[in-house]
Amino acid sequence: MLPDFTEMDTFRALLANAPGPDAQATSGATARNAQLTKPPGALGRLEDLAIWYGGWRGDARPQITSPQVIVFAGNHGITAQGVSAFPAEVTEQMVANFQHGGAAINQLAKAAGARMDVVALDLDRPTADFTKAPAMSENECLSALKTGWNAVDPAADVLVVGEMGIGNTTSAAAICTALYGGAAAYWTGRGTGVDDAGLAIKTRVVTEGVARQAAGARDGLDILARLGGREIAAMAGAIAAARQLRIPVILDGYICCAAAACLHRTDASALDHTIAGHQSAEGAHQALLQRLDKSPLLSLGLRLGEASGGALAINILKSAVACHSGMATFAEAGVAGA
């Protein structure tokens, strides 16, 4: 069961009090590992993903069998100021679309087995516009925190969050200028392909949101209630509560990222369980990786979000899991061994 929270020093307290791997498992996986039909390493990544994985569900020999991708949505008061190509409305259609089975994300989560889930928040509300103030209260970011909490499938082994959000390309470059500095330029890119003149606006959004809401906040979830969208709390608060349950997560683009970093700058263990599944299109999406540290599995020049990196990493870290699981050791396939 995973436990409640109703105030942010709890959910502070979760992330700091955390489980971790279960070393029993990781030692028992490093150790079929090492007695597989192959050379040692010869499988490469895959084997250390097996290994990782095995670890945190606790057993040496796992299976894959119930992946969940979560699609959160939300809408953004920043768009106001023409951030993005697209108007706020196509949120609520995309949503629909989702619903519908219409996205790609639909497509790709039906091709990894993985059952999908899509999660609207205040669609009609959207956050405030974070040049003038913070983009969310106190309360309104824990109730997202706690909407991620609560769809989070127990019974899932293996998590994707994805989100649907015009404007929060924005809203995720202005979180990564506030938590690593830089010039905002740096971390602006052109999410859903605004054309020269967008750029411009979104880079001067981002500096005024930071240079507005930065100053003396305490953490990673301070800034993510300043700057942040309902959607990429809600992506925070679904990889803390897998944590919570020890379901590994494949992280997606730049946004899922940008809402990772603010459980990371909170508590610097807070993505052991995670892992990259691409690097994004979308320029400064490396440069975030490398400051969580995070090796992507694919680099296909996808931008789209809604957790299509991830969705298809599923299918990598399956096949890790099954040659890790299914293949035979020297002794069982009667193979001289090394």
The other form holds:
Number of protein chains: 2
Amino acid sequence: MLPDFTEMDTFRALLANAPGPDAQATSGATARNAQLTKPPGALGRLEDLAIWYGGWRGDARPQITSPQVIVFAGNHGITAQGVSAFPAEVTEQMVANFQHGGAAINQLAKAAGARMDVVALDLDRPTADFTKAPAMSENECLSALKTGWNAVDPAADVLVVGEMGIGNTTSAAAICTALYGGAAAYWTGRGTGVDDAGLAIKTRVVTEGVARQAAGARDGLDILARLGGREIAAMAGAIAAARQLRIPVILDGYICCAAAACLHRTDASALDHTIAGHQSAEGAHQALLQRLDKSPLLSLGLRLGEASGGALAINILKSAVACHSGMATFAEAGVAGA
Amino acid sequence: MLPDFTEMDTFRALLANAPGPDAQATSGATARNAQLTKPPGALGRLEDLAIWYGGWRGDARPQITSPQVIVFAGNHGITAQGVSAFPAEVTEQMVANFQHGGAAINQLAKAAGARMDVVALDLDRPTADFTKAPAMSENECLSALKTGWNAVDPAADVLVVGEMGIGNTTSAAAICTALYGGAAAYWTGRGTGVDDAGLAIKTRVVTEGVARQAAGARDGLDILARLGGREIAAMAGAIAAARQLRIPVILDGYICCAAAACLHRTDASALDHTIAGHQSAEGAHQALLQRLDKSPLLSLGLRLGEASGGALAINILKSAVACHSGMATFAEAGVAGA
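Next up, the form predicted together with a further copy of the same chain, please; the one we just looked at was the form predicted on its own.
Entire complex below, previous chain first.
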């Protein structure tokens, strides 16, 4: 069901020829929505969500029973420059915390009734410091994309991807600066909480990295390899695989959306099967969501990563679909219309 | 455990002497939050919610297992003036829909793991048309307050109250105009979807009702009786009872908040155990939330009532509490600090 790929250009072709929503299911869901026992439009965005979801699932009266949350972890060579408030070994320590059920995302996935998978990518092989060399070779990036691609459960009916990787807000800022231009300072935030000196280092690292790596990049996938990280590439691979499987995706915060932005720059329709779960407090996430033309479901000041904001939004989507598919119509309930 | 009252002044005294949060639980929850495996503040508002909830429950590491949703229904004499897009008999038809599980709130309560109760208040006795006489006598209002008061399950650990009552956005607008002043048009919205002519009627009815009823009102409870409805008074009674039982409340939309505002005007601390579940698309809800000093958890364009927006927010509060009480500390997980 899920096609395979062995070269980056094959992945590009899969992106370009990905399936779209089912028009018949979309119109069926739209018609059903108009008959439900509520004033027209009274469920607001929940109505749009349910119709969108039904279209992608090819089902005018869908159910959500099997959400999947995947947390990808990777290490970053740029941490040697002092871009994070936490030491690099925290990546591996947090992976253990995920595996033992102690992190925020464990609680949030459980509260959403979601299966949770943790995928650590070569933690003993950090990416290169992108101020000196490309973060990943094309083959390393391809390998990470495939890891994400193959991590998606074909039986899932909604997917949230997230990440853990000390240093990766710097990588995300570099990706955004390369993709969208503007000053590095605009795209660079405090991540896990660096002080002013740390923020100055991050901004310099982003500036230098983009100056060295961005020239000559053909598309978002080139940017992903040169400035990204293994966990960022894996998120991009998982988002793309979900599209092939017609599994709607809820995007998480800044780093997840930077991964998504690499797909979006490569193919403008590559994120049509995604919605923004939340607006992170990480500085430039709002600006990035605007570039992706996504309106967040939640805005609660989260800035944790780990798929946390996306997972928190699963219950919103579930509730929307539950209303759509579970409510009685005016005729069924014997309720008079307007 | 829940005190009884037989006079309005006894109810006033209960409001004035209601219990507050537990300072020891609040400080215990605050200390625990600081040790959890995440950067400080990275869960944003979820952290504040969990600490607030723990304080009210008197438990530094609380659980949410038993949410309760109550939908109160009442009929309004002002419907005779043509203030709604729907006929008045829809109130009773929707009560049947609630009882049969076909309404939006049934799906939302289920998605939140909440018990749902439906309480219809004298549907065959609409309130008086408040452009001609007080909507309720003090005794009628007291009776409705008591119905709400007694509907709260003492074993619940979070409460959402909502309403069904054709005509009740007009009543809510009249309450807000009387409590906060300003033009009736400022507080009057389209409710279930009236056209421009209907909106003009609503605005005139609110103007006339406030002109006739507001003078000489001593407090919010007087306003509630003169311009409210039985379901609105019942919501106020349930919110006040939850305070006695230290059950945190998630407020729903415009009409629920108008009920809450009557308590707030009567005693400024009467809503300290409540949070705003969402910002409704009903015109003046945002302004009303500002008057109540509440910041909504969700803003998804809902304008349905029925407790729908409050119920949708239950899973946010549950998720916040699940993170707080379920996460490992840095020491437990062996994760290095910043």
